[in-house]
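As a starting point, one isolated chain is supplied in structure tokens, in the form predicted on its own.
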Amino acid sequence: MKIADLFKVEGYGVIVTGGASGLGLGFTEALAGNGARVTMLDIDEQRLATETERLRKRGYDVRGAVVDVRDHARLDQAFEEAVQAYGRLDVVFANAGIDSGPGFLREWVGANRTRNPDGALENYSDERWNKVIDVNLNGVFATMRAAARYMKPQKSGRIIVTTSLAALKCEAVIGAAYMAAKAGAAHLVRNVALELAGYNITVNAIAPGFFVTNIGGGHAHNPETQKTVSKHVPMHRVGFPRDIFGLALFLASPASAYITGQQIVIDGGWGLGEVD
């Protein structure tokens, strides 16, 4: 066998939650661009339609379904529709997520690292906490559960969860609910990996650092923000969705067949510390 054959995903049935933008769109393009058949689930109907049309024009086998991962019944229905369309389910990316608003400091870096009352623990509302947990943790659980229902009988599959560098280190400018949800998802990955290992189903996580996506109101698209953050990343730049293509393909393909329960950080070295 040629080593390149280990990375083949042609014909695979794939589902990506939050698949119409950001890293989810990156996962979609990485898999569809290598011959997989991908269903993008997303809450944004207009963006979903736009990206589905764009990718189909490129010759990719993609379809879209409007889904809010907080609606577990609709999520289950979308899984059933995708499996009916493809006749199989090989890979699921549990990627959908939202930000949780500000943390207790105003800025990651710079002179304005002052306390932020809007992110203070005593001012955190139940509504804000519950919404983030419901999407970023409960949504991951529901996605993994739906995947297991199809993968266990066939005794094969890949489940890949988007966590965050925030699951591994404290970030004062990120809201507490996001931190808790991502850390919870990371531990859930390990537990589900242990449960499903005997069924030849691998369960792993991708933990991104600072990537240019629409999360957090899209502030990452601001060139000044990118310039400021880049100074503190050892590789001296921020991440873009294309930077995640290789890792996504690796974890979805036979190349990662003996890896499970792992969280792989992709952050340009930011989690290691700062250098000049």
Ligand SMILES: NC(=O)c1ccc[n+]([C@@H]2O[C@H](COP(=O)([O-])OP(=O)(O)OC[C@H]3O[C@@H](n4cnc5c(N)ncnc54)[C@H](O)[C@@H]3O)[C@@H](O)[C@H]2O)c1
Contents of the next structure:
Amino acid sequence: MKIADLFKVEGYGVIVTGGASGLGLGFTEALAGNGARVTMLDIDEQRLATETERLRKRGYDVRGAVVDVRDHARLDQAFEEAVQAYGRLDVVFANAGIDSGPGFLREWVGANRTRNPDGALENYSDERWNKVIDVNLNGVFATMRAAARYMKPQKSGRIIVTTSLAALKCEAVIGAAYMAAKAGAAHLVRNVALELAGYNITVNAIAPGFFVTNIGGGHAHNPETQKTVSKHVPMHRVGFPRDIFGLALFLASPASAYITGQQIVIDGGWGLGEVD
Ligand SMILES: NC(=O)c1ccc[n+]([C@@H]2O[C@H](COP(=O)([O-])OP(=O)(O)OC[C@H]3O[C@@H](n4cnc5c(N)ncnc54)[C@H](O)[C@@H]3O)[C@@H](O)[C@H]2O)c1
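The form predicted in complex with the ligand is what I want next, because the block you gave corresponds to the form predicted on its own; please supply it.
The complete assembly is shown below, putting the previous chain first.
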């Protein structure tokens, strides 16, 4: 047997939430670029239309549907439409997520490593807390539930959740709701993995470090920000969506068939510590 065959996803039916941008678009490209048929679910109608067209021109078999993962009835409906369109559901990426605004410190390093009242616990609004939990945790729950409804009867499937390094370590510059949502999602991954293991469904998480995407208004595109972060990441560079292609393909393909309930960190070593 050729080892390359273990990574085959040709003909797979795939759903990616938040699939029109950043890491979700990376998952879409990695899978569709290897012959899978991918439905991108995203709240951003404009970006979804642009990216669907761009990928189709490249010959990829992709479709898009406008979905807010906070609307669970619409999410369920979009799953049904995707399965009807492609006839099967093999892999689901629960990836849609938002940032959470400021944390209690302004900057990680330097002179601006000062307290930020806007991110302080006593000033944290219910609205901000609930929105982040609703998208980043409740949205993951609803996506996993929708996936299980198809995968359990067919006794096969892959669920891959985008968590974060913030699920493992506290980040003073990121709002507290983000940490709570991501840690909650990471533990939910373990619990659902345990529940679904007997149905030949694997459930794993990808925990990225700093990646250049459009999250939080796209601040990661700022070269100064990239320079600052790169100084401290042990590999001395930030991540780009292409860095996630290999891991996405691994977790979606037969190569990872006996791995479940795991959270794989992809961060250039940042979680290990900081190196100047
Ligand atoms: N970029 C990073 O450094 C980083 C690090 C760790 C974890 N993550 C996680 O990666 C995931 C993807 O984020 P990204 O960095 O690619 O950001 P991004 O903003 O580039 O992409 C996120 C996509 O999700 C969509 N989305 C947002 N809210 C939605 C909703 N309610 N319903 C449906 N779609 C929605 C957005 O429209 C966007 O297309 C998120 O879960 C994020 O928390 C990102």
